[in-house]
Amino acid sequence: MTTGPGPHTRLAGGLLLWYGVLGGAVAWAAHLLVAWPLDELTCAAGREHVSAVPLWLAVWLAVVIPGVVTVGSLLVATLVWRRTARASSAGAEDRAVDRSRMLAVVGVWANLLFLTIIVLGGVAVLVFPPCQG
């Protein structure tokens, strides 16, 4: 006889699954909304610092932090995919497991795409010197 997971375990697992599926998209959106405008608006104001932080460091953080969040999301999606694959190969027929597996596959591919976009966008932002013009 097996017992199902408790409500806290289900909530934590559900939140982790959604982080695995949507984490890369949210990180990419944050990167898009912060990195380029930070560079453009700071340079347009004639400054090379954001508060007391040098512009290059602020832009670097706006690239690296979303990249790390996306890698974490990719790892979570991969972990969910592996665990649900193990459950499926053990013969468990559960629609929730199948649904979680499908979402994990979507999460893996979406996070790979968003990580590529963040890295390429980061290269463009970081290669060009700030405030060139």
The other form holds:
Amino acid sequence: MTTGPGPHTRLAGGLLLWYGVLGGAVAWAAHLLVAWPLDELTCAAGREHVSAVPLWLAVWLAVVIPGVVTVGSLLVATLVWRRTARASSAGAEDRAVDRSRMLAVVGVWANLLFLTIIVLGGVAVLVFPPCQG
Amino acid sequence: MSTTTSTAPGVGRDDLARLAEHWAEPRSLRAWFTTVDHKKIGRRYLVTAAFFFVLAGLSALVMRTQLARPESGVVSPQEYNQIFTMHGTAMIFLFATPMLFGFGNFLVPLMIGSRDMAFPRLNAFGYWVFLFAGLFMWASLPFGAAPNNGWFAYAPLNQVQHNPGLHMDVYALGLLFLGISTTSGAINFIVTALKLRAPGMSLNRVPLFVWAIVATAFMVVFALPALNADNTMLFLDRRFGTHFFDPSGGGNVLLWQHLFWIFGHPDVYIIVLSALGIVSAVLPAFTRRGVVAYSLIVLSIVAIAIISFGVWVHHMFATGLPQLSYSFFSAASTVITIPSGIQIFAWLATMLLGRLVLRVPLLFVIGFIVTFVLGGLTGAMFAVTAFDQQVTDSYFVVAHFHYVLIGGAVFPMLAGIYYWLPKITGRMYHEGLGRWAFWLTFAGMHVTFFPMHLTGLFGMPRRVYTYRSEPGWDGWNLVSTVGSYLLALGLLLVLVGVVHALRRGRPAPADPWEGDSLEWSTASPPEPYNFPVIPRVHSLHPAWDARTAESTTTGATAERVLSDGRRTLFTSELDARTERAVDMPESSFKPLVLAGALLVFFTAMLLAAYPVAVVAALVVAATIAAWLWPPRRPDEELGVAS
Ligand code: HEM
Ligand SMILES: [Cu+2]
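Beyond the form predicted alone, can we have the form predicted together with the partner chain?
Below is the entire complex, every chain and molecule, led by the chain shown above.
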């Protein structure tokens, strides 16, 4: 209890853990809030370009970048999950480890869920031309 | 198993006496108006929301009576418009959400082992605002000035050119007024659950009901500003000639819809999510085991809360946006069924693995699962665009969302009422009466709403005050109406059951169900200070855990007794490590005065009595200033030099 935080527990309790838990959610929210208005507003203005970038490419980027962020978040959550597994199998009840472990499980599944949404939205980019009514 | 707390081992007699003295509230009229006790406020929320439920339910009966036969004239079309609008608006805003806040207010501090909410006076204020805002809206009905444009009040029909009179001003001002209550309540829940958890209750030991309430509170904080902005613009458009929603003046009609549904879609989950929290709280006691897959349920609560914000456009699939933008929203809308499904499967698994005790609360949980799943299935049918086009704005939709709302909110709430009645009132309910109430509400619900799927498929549109005699419509409408009277009878029996329990019920022991969460380790009803010793939590099911029980008896420490004032414990947000003791406020008139001044302000705005509104606004400002003024230090009060 009184030993200073080792590198493992720091990973388990710090900012990185929160990236692992909420990264996918934030990435998906960003994807939605960028991709949708981009498509919406550009088409409403009757254009097919966003300042020289073709609209389809812009929307595509708004899918791929959040997708990559989510994959990163998924990896972090998995890492935390494995490390806390090792720490808790080494014995000794520690609330911080238990709590991180629960958050890691939540993170793994949440990131899979959000990755699914982003990928489904991404499939649509391949299927529909941007401004079809 | 459970001991009564009046003799609470672990606390000395003089400690108990001091606790009782510090937390005492005399039985006087003054105390009644000034109380800040979360249990009394929670009870008031429950009673008031139930009262508005009765009003909204009577409105529904009037509608069903009117629709029993073709071309009947029980009410005029103008009256019908006001009645169905008030029914929907009140059910959503004045019943479902406040009812859940009532459960939350009563239970969250008890479940997390605290002595009150984080901001008790804000809590009292929230209740008074809710009461006044509800009365403000209902009072317009007898004057024939009630909102009349449906609960989502689309532009441009909400504009003064199309809808003169006070109707939509009542809607805009009433919801803005009510929003103050909902927002302050939500902030209170968030801070309470983050800072006041008993030592040892780290995030992985927080009861699922508390997770649900906190997720809901975050949703309120993010969703409500959209509705408030919408209603502010609506009021400005109507009263002061702005053009936010008026295309001829450069405004945009779709703006109303976007803002409304950015609030409105999450709102459905605000209601259902915390009701699902009740289910997760009730199940352990009647299955004799913890709910399966705790982390996955937490995940689904968090995921639903986040995803529900990204799908509002699915209410606007008829507005002509590009296909690609629809698809972003369709993807998210489809995926949200996964977390809801996870919870259902976790409960079914809990019931399969546990030992069922078939009492009334469990009956309502089963009724909930059946009804909610059926509502979910018809919801999934809307995802098929061709089908959606066919049934949109028909009675099929009315059937669908009542399955979701009555199944997903009313049944869990009824389960919660029977489950916690012993804790809230200190009395047991009558089992036989409860069973009758269940079967009548369950049968009544399905007899009322199942036929609406059919009348909808046969083409009967929603929001019509009457219809011509059509083959297939008349008979089923009559069946629906008969069903609605059965349902009303069942709900009446619930009320009779509560009154019976209060009058005649056996006194309840502290823990009649052998429940798993901390509220069951307090007296029934709990003492004003809730816990003589704030427990130290050692597991997810503290009331089943010997070490937690021991922490309040032989393991009690002075830092968790806190008898030298009206005090409770602050702990750290993630791991609930003890930080320090904090003082809680005494009872006060300020919440009532502030809410009253706001009522005067909103009424004056409605009646265009602007000078009165200005005076009321000044009183509001002065009361807030007095409220926030730093208190005199106690030694000064006593005149003792320090
Ligand atoms: C207690 C039994 C109930 C009955 C008999 C009932 C009946 C009805 C009927 C007949 C309508 C259709 C009005 C029309 O389209 O002309 C309606 C609308 C509605 N109901 Fe209920 N209802 C009940 C309970 C509830 C509950 C518990 C809720 C929500 C928690 C609710 C929410 C709504 C909403 C939001 C509308 C839509 C109003 C609108 O179109 O603006 N109802 N109800
Ligand atoms: Cu929706």
